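Shown here is one chain on its own, the form predicted alone, set out as structure tokens.
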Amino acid sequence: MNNLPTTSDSILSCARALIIAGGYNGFSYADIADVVGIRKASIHHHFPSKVDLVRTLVARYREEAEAGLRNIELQVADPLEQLRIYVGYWEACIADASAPLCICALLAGQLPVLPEEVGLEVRAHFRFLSGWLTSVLERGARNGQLQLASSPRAEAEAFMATIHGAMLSARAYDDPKIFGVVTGPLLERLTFAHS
């Protein structure tokens, strides 16, 4: 089998890099073809356009958190250990820089500015992570391991937002640290009265 990763592969992991580093208008297919080490018309026979590239980046992407989440399902039924695997997954990523930060996050912050067809994946991603939350924090909540303040909705957009601002933190502080420091109490409040 070969696992040799495709041009195509090459194009998106370039973009997805320049993307985390500079957002949306960071990047031009110029940076990619020197990066890559192909020419500009390669690109563009397997991206027409950059919302194609970037649409296509953000689709794999989200298809990639859906299937880690529904392996955390698989792997472990306990719902407090979901959501320390989750925050987990996050503090290493941060702390070896393999992905400093979420994509769809970065680019929620630039919604105003990008194309109509790169907006719908974003959303679509943090319609999915709101509802897998949702999901573990009722779960949770129902067998009573998990206390929450308000409804298992408002507790996972809280939770999704407070994983994202630890992301934001952690960049601006240049302190991988920063993530734990932020998400550590967040987990303690949801397991308060069972320590």
Second form
There are 2 protein chains.
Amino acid sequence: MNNLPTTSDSILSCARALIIAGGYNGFSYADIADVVGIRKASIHHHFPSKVDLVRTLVARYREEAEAGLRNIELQVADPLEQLRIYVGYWEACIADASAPLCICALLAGQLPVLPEEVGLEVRAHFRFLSGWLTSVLERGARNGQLQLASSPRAEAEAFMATIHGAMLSARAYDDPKIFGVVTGPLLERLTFAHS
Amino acid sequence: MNNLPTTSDSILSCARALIIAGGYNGFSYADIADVVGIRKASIHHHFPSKVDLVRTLVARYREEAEAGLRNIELQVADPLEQLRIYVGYWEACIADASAPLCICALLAGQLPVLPEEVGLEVRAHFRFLSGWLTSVLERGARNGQLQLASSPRAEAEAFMATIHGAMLSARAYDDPKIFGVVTGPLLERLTFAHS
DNA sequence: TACAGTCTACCTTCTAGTAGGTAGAATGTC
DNA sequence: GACATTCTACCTACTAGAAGGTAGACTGTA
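Switching forms now, from the form predicted alone to the form predicted together with the DNA, please provide the structure.
Every component of the complex follows; first up is the chain already shown.
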């Protein structure tokens, strides 16, 4: 049993925190070295280049997100409840400031200046998330539990966009509650016909 | 009559394009110098520091946005039509790639690493925009034209968040159409009861 | 002995910003 | 009208520090 984080884990989680604060160009190897307590050169041993580091970071983020979403489906079968868990997860992350923004949403804003490898990971996350939301909404609509005003795909894209925008707003207002203000009615609306 | 842009105008519009691509840390004075065709030092003559430049830039963006929103109210009185014009404006900007993202939405993602003066401008834009949307929705609800599922304020925040998220999605998918896919139903929903 | 992990010491390039100067237009003042 | 002055807009040349990255030595462990 070994739960001590490896140095490369520490580097990755530190870089994740820094990237959430200011994106790809908002941090440097020196910043990470200061926090982790090793020298810049040692980071290069684990991640030869910044692109390697960030690609790995986003790829891992993506894996975790995909695993998390699949896990939601294992825990509960109810589509509406699945959406609630997903939204609640972010609400908690934002409230305790542990991860106040989706890394990929943040990086999407900087896509034109991102290294291509990183950009590909970011785009892949958008596709996966919208795909997952589409399937959940579709199931909810099929079993009559959810009321969709347009196609599952369009509703899913709108859902995702609203979540991402709400994260930005929470940061802009420096108020975690705004995320709930925006996302609460979002969920309600999908079941309005039954209330 | 003189409509030639001054050098400082050229610097500002160039910086605006660069900041839309990659945010505050995504461009340098050297980048601007290359495009505008003057030397780095000459930019410092017009804008002593990068903070001056970006603060001026965002302040001007904000003025233009506020003037634009006020102008919409002068052109049409109908709240729903006002929202349509607002959304249509962005749809056009994204479609012709002239301004595929709201500068303040983009910068909001980087707020923690932004100079304070710039951050204040960004937050002010969020407040103004959500205030404007709140007042438009409120009027629409009062005259019975719009159907709000929650408070005008909450609906306005959700509206704004969805717009911002849709901009991110359009960039992530590299597909301007996604903005319309998301925002179309957004407007429809507000009038659904009457269709 | 092999090697992973870390170090010191360095390199190159980019960064914002400064110092000091020049040409020319505008503005006084005699 | 002629002059000195000041201002504007730009320049070349430079700085200090930060960026990402490299080379090679050291150290502990298998």
